[in-house]
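This document starts with one chain, in the form predicted alone, laid out as structure tokens.
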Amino acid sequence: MPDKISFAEGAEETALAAMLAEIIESNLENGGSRVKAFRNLRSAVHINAADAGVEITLEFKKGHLTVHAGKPLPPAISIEAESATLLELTNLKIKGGLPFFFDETGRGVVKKLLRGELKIKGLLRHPLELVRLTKVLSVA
């Protein structure tokens, strides 16, 4: 099965989930790693943009996203953060397979991780699955 992007009724219209669904379809066309951590990917991952009050759901099925408005299935990671911090986890580097936390970028999402101005819930419980998710969105 090629490797797929759609929106359920309403997420389309979402401006963040628009941006993450093009930034992805980006990463996939540049071929590489990116590919094959979105071929197996396989969770369902809740992002909250609290300042913008916006939520989507990004539901990967190992090659395929289907890109959700709100909550409509139980996450197995949620991310909750400002806009401005969802950006910046689009800018994470990979280095060696992994996200790099010692640039500047990578000490900044760190910081915001321990004053809990990123939350991200599933972390310890689905390490690998995060790690995808990181090379999937990741622009750097």
Given for the second form:
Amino acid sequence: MPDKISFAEGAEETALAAMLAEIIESNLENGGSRVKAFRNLRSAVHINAADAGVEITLEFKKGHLTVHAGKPLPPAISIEAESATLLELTNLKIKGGLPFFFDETGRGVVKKLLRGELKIKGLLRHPLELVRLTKVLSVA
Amino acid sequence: MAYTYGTDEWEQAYRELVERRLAETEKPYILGTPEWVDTYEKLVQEDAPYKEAAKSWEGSVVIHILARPEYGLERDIYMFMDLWHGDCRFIRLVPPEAGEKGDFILTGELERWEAVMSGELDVVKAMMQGKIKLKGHLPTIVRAVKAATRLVELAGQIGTRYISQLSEAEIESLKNLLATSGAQFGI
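Now the other one: the form predicted in complex with its partner chain, given that the block above is the form predicted alone.
After this comes the whole thing, all chains and molecules, with the earlier chain placed first.
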């Protein structure tokens, strides 16, 4: 089955939804481990850009992503941060198949996690899904 | 006399326009005028944090401000930034057809840009809200988000007269400038 990204009704008008879908689409076109991660993802991920008042849900189902506006289904993972921090997450490097936290961007993300400026629910219950998500979102 | 963009004559005449207006115009400059753009260019060219953040950046960025006739902005403004590996080769106003050829075009209404440049609105937030729209390869600009953010911060460092706050007389003056520069330079 070809990898596919689609928008639920009304989601395409949400800029954050369109941006993340474009990033993921571009990563899939580039191939490699990101495609494998995309095909293995099978969770709903809620992303809330709190300062922008924009929230979306990415519903992954083994090679198919549906992007929703808002939070229409219960997510396994929930990420809340300011807009700029969400973009920092997409700049995390992947090394050895894992997110790399030892450069400036990685350290910045860890600091924000510790300070509560980046909130991730499901971090401990779904660590593998979170790694896969980081891979499909990473532009670094 | 009307000049053709891309020719030496256009370049020279545009430079003369900038020099004349820098000499004649009192600060703070009005956003998007040739003297404002020239000031911005110098700031970016001399900024070490920008150079560091943008050292791998390749490509032109265009700030596209949509027309707002009620404030005297009767045509769209295209501010073209030729950026390469941390260097800012130039920033200038260009005709729409040249602006539309930029690698990355950031488009927004006047009030949005004024809010971004005055620091009231974060540019990333504005993009996520759809208030500023990007045309171009998104992952590339996301990779360079620090450089992009620094460019916006620098714009905020210029003492600026915002178009939406101009007096009637200033609006008339802006209209005249746009009419003249439109006829001569297509900008």
